[in-house]
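So this first bit is one chain, no partners, the form predicted alone, shown in structure tokens.
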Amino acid sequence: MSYDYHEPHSLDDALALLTRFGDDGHLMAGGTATVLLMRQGLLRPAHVVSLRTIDGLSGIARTPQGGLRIGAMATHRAVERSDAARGYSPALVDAFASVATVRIRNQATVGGNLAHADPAQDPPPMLAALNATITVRSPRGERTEAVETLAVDHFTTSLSHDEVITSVLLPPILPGTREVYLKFLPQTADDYATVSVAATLRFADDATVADVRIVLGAVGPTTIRAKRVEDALRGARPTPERIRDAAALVRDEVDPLDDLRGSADYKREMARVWTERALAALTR
């Protein structure tokens, strides 16, 4: 296993470098991702550009407008532990503190997380269930991108080689909005999800559901938002029957594959089931 390492000191550098480098080049947070594939043979980069040195990529704050705001480089630990972000979503806390272990959470970042894309890490269908954004920069500016939208296959996402993400933008939530996330792990508390369901959930004043947004995580190749669940929850009283008749529609929106947490028909009926214990949780 044998690369160059470089840390530059400014995101500028990391930019350039990376430009320099091209496709033999391979950008590192955490490093808790990188540093496996590269024992597992997996990933053999030859130069390594890490962003640990860089300074202003891993606060987390409120926004003015009461959003929440979340450098890459903060760690799963900081996110868990931060007063922001649980003044902001107590769910989304949860998301972050469902990651594996402490010493994990206190290593991993939430843009290396994201730009991972694990299907089956926990962080990101609960972003995508909050509209989350990220920045994007590159040599050719700035952009943004959903959270939603990052992932298109195992491991792969839409980022160029030499895009780097700096943050993830959460936005207001409305009044009234419940949020839940719930995970499924019939092995160690530690382990992967078998299905992972985030869900966000708000009333009109007449008691229907005005708005919902329900993602699902290690059910498919990327996070899964369940839009037939949605649609038949939208405008309507959520009772019971309802809820379980919505809930069932996620078997024909979930991919998932056979692996040792269980067969692709188990983890179908297992996101039915979950999903319908999430909008039971946000409609109590």
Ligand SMILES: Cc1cc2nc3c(=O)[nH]c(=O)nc-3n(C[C@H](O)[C@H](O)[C@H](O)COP(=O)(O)OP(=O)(O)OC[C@H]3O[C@@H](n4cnc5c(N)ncnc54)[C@H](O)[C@@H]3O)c2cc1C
Contents of the next structure:
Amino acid sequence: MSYDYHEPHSLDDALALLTRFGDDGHLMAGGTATVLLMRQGLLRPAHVVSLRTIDGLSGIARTPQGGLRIGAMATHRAVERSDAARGYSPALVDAFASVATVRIRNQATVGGNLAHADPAQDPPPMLAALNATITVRSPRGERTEAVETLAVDHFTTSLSHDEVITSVLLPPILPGTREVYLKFLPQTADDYATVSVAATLRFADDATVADVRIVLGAVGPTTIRAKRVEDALRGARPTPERIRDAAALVRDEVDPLDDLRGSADYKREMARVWTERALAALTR
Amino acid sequence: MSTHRLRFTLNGTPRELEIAADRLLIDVIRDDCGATGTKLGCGVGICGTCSVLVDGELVSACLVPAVFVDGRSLTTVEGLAQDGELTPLQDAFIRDGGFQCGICTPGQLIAATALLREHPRPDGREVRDWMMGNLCRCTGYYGIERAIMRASGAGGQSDGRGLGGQRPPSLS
Ligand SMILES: Cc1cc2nc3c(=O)[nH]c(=O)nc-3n(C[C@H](O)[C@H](O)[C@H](O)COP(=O)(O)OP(=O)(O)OC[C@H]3O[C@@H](n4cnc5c(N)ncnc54)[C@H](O)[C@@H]3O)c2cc1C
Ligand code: FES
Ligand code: FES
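Follow the form predicted alone with the form predicted in complex with the ligand, if you could.
What follows is the entire complex, opening with the chain shown before.
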């Protein structure tokens, strides 16, 4: 590792530095991923631009509409401890609390998590299931993007080098909605997921499924939205048989790799099992 | 490479150092400050031997860029005992067999100190969830859990399941 380190005191200053350094510059938030990548020689920036000294990027608060806004520099633990976040959705807190250990969660930030784009991370599937969007600033202004489409491949997002995530916005949750985050950890409790399933489901007055969103982690190059499973449930009564049949469709939607956590076939089967469990939990 | 002037306190003592941008906190604590109680194990954030408190928050010193601690206060294992008087937690680690070879112990003590500050009366599950990321190759974890329960005032009463979640035959 050998780089110049910069601590801008405003977002505009950070953007000016990123513009000046171009491909030689790299953002750092909590540093958990960047430090490891730099030490392994996978990332060799000439300039590291820290967001640490910029005020106003770490708040967590309910919006007037009943949603939730999380600043990009909020740590995972800050979300875990936040009454606003828990009041919005306990399942969202579960997803952040599922990450590694207390030590990592004290240091890693929400923006860093999303920009890192490892498909096995815990918060992205839950944020996508809750229909979250990020706000992004660049020298060209501000734009928003759905969390669901942010990652485009393993460790790759649609962000360009001079774009900074400033916050994550979660929309209000409609009455009658239930949410769940399940992380399958067959090895150790601090591991990355072998398969994870985030889901939200809203019942109509007649006890049929008015809406459902299912997003899986660790079983593809990005998080995977299980649209066929969703379609098989929307408008239907979620009986155990229907849930079993719908969950079986997930096998053809995921695209896992063989690795230390299991073969692709095994993960495909676990995706089915855990999708069924998530849906059972939501309809119990 | 840029260099940076760092001001922080280590176990209450003010420190001022000039360091290169890419230095990691673990190296600054051990090599520049000579506080070698904190150990380097895996170096990748997993094992917990490098656990320290930054403004009271538990982190892995092997993952923290040293420039991050400017203006902060650090606590390492050397900062627990006051005037040679062990903390109740340190005392309990001795009484309850909370260590054998001792290499993981500075990290265990720091992690457990942070736990007891946040959950003064943890139950067994809270202890296991919190301490899960501090690996020990010697104790089997039962002594560590017992010591933490004792120090919390629960009198060394754990539910006997250990950090691994399984009840050892000898304790049943
Ligand atoms: C030991 C270990 C175990 C882990 N286990 C898990 C796990 O179980 N589950 C899980 O979900 N994750 C896990 N992780 C990954 C962890 O979630 C990420 O490392 C962390 O979220 C990254 O956040 P950070 O703030 O530290 O990011 P940094 O390392 O600072 O940055 C990561 C990337 O994001 C970019 N970036 C940061 N902030 C922004 C921003 N605001 N806008 C644009 N780009 C930005 C950086 O340029 C960099 O490319 C683990 C990591 C470690 C080290
Ligand atoms: S040495 Fe830092 S966590 Fe292992
Ligand atoms: S006492 Fe030896 S590793 Fe824990």
